[in-house]
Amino acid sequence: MSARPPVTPAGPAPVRIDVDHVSRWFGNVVAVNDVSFTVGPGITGLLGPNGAGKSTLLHVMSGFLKPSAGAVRIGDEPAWLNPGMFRRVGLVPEREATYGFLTGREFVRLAAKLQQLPDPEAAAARAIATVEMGEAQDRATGGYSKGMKQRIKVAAAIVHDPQVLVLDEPFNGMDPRQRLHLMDLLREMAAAGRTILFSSHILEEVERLADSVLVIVAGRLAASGNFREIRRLMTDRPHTFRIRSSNNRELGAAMLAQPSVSGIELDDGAMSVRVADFRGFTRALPKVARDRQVTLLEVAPSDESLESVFSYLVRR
């Protein structure tokens, strides 16, 4: 396998994405509702449950959808009705965007030609090597796995060396090695001065990669800023755990005396524990069980869906 080409610096002028009171609706359905934020160089994660409006927002930001209200600017240029802006932006859509009858090389070379690059063949070769798809570049994309299609879409998005890269659920279908490779590539591009925004509904992906985060729920911006600060809010919120043990009544009575526990209900061979202090609870539970000689059979969060986390952020 050939070595991956180094990522070139983005240039002296970093590019920001400014979203100003943007809404987008489809008939009576409001997909994005009065959203404002700014994304600068580095890696920003757009986090939200499925159906929250992430894809719609990314397509508006990339100039492929007209905002119903508000405006988006890429650097000093409007995103909508501005074909020249596409020279500065690369988009990796979530939906399948390859043509099954084209080889990987032909697909990326087509993107290079659409960008009117002076040497489309050389540009395509560099982009394909960057995503480590050289061995499969002459195979039809219709026979690619989901992870391979994702990587060839990334190659097409970066073939013109954009200053801004927007990726919609880019890790879907990738195996662990492919995910780590793409994460490393995005970190290199961010270190070279590019502005990178990627969406995900998986908290761990955002935690590993993003410095800052935008949290979107039901088309609205629920939280934004430093990821660690928002992650702390997610951890410190009230939790509910389902616990099964060798003696639920004994354990429940002892745990109810702990300041980290706000309530306990016994039900169907298990107990539901409402937790006010997540860290305090995780420290107290094993100690109390050991002191009372109770065996823990199951400890599982019962409200850890992203929807419940985001709903808590919205209510703050």
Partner chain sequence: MNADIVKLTLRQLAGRRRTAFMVLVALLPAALAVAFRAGGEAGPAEWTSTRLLGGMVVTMLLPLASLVFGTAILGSEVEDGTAVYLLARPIPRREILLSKLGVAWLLTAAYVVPSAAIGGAIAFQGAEGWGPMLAGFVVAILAGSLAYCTVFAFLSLLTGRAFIAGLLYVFIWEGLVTGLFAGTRLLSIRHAALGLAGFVGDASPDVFDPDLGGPTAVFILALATAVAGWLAVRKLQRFEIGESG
Contents of the next structure:
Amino acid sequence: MSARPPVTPAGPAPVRIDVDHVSRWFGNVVAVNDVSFTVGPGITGLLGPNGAGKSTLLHVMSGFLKPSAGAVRIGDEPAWLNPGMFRRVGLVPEREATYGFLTGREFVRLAAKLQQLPDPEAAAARAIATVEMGEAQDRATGGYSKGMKQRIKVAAAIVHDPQVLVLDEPFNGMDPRQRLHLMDLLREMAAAGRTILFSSHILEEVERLADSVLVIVAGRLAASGNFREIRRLMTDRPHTFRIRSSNNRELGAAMLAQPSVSGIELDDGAMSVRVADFRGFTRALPKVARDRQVTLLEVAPSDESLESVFSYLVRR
Amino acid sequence: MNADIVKLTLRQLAGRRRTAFMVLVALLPAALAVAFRAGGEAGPAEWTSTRLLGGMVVTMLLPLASLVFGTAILGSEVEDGTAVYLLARPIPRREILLSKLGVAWLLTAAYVVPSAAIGGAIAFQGAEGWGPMLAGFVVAILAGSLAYCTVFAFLSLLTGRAFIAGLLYVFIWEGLVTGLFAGTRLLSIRHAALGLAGFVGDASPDVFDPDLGGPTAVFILALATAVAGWLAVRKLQRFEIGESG
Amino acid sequence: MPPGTEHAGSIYDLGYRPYDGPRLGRRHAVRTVYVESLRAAYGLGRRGASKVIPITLLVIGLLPAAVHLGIAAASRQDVDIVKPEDYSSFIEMIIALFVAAQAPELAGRDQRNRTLSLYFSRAIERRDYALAKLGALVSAMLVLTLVPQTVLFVGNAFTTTSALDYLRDEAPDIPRVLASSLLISGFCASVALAIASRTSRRAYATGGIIALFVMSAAIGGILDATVGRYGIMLSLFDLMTGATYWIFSAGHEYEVPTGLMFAAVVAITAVSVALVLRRYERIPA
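The form predicted together with its partner chain is what I need now, so please give it after the form predicted alone.
Entire complex below, previous chain first.
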């Protein structure tokens, strides 16, 4: 099926989301800590480990949590205490539950009616076709698989062709084909000037889809901007390597003289090398080892997990 | 009122097991009335108004039915997270609340009024001036169910354990406390509803003698409905989704 | 994996080792379910909001004893307002609300979260689980019924003119208080659990339990006044009171033999326990 919403590049003016010094705390726990950014047209990924505050931030942005400090504006409207903004905003919540007794078609049609669309029937049919749920549309949503529920939720969120689409972990439970399909759909909407924001804890999803990313760690904005640029910053950061060799002491002394190395610590049997310039180090190490006749037994990065990348970005 | 929300809510509440159980309970007053007639006891006016309608229908059936429907219209949706599909739409929250509340009121009244009317009509036979008295109870049930449903709907937005909290209000506050301290009857929907029934039905005090007078009762019911309704709308406007994540 | 690239498969030794120490076994597992359920019945180890309702009910259940002792202390003479055999009928509504509120808490949570299969795949068996839950609710009810009785008894001993005389006179009541509390606790807990174990929806279970107690009392009362004296046997509250009077051999106003009411309580308890066990034998997990 190839029916897609008629994508009109000359749609209404693009809408930006402005997050201005937003914090949100629950009792003593700070879930979002003084975050500011602006999201414009195109696809933006909100990336962060589980529990980083992604959902809290999305809820604040969609008016389902009051910011403890700061404010969110969607276009020229506030997000808090303003359900009217949903004329231009579509929301795909993370929780799986749907009204289990409604069929897929009824569920999307209800959304269309609540949006006060002139022809809810046609709008629902179009949205359902867009997510390729035509075959299952007359079955009760209670019997849907995870991926089907996810797609029918997307259909309900895009039924009014919103200028802004916010999705909380949209790829959860989808199989690879459905995942690619939703990615295509989001790309098309973005190409038509829509503002799309989705959250994910999976780096690869964000990398494949997002034009720009927001990295959130422990409630704070750790990085933002173009994905490749952030990737480069991550690669260029100081690394730490664990090295074992036939003669740690001699190799260490020689490496310390290299400009790419900023420090060395020796402990029994291994040494850990702090590297300022990744590329320079990778070129220098084999050369130095060969010159000194030292056999390298092990070279391993000691801080390569995503969390360590995040924590580095936060510490900076 | 929003027709789509009304329709949705009606479908949400149409659980078969619950409906069957509640229909059985609704038949109780009629069954008891038949038993009373079969017993051939004297004093149908007093028994029917004070014990059957006042003692059972208004003090138990009415608050329990209101509690079931009043907490169900929003409570389960909030619990399983589907509320977001209504709230993430450009519809004033007042409209959502009033539509849902209307359904709760409608169902409670549709449930309690026939039960009271049938039971009352059977048991009242032979009593003098029972028509107006029964009408008084019907009016009291209509006003009382609106007040109860509104209060319980607000409660369900406030806490996940609204049902048991409502039971505590009905049985501890209205059942025990108002029996011990007369002044607390001013904060009781049950006593206001009974007062309204006596006032509208123009019952003779030696047959049915509620604690509150008509104007006080009307004022209390109106105030409870208005305040709880305003608070519920306010709470729904400031509705926040789960604190996890 | 893209074609053309080749990787030998490997499994890394992450240092996981099977547990080969001693296992505490089924008995310990059952006791753990019992203890944790008993704590849950009063919201211990849960957040503050879960404590509010059980603790409130426990406190209200103490009020008759407190009022009695207050009057006794103020009047400086022996008073006989609240007698031990009447206590459970004073707080019958509290008792019903407690099981209506907390039985779904014990039985529903594991069904709602679909964690029953985790229990049944351990050393614990279905019957063990059901009995542990039942035992926990009975124990929680014993706390609710015995604490006020203890306060009343000790308080009476202290406020009376001669504590020793009081103890000598009232000592025979102690086993009766224990027996009647155990009977009422077992009765309410098993009836409530028989209902609560049937649904994972808390509101349904709570509503069903309270409706059973309250409606049966209403029907029993009205039938008793109209159709015949055995109508009162339909009221769970009156059955509890009658059975208690039978244990105390106390005077009463019931027109049916209290021994019969006692027998009815025992029979309903037995049927309810059987229903609970049957439910957990068959529940899909």
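Since the structure is predicted, the reported quantities are computational estimates derived from the model, not experimental observations. Positions refer to the first chain, counted from 1. In this text, the rigid core denotes the largest set of C-alpha atoms whose superposition between the two forms falls within 1.5 Å.
Taking the rigid core as fixed, one finds a CA shift for Asp267 of 2 Å or more between the two forms. After superposing the rigid core, the C-alpha of Ser246 moves by 2 Å or more between the two forms. With the core held fixed, the Cα of Ala257 is displaced between the two forms by 2 Å or more. Superposed on the core, the two forms differ at Gln293, whose C-alpha moves 16.2 Å between the two forms.
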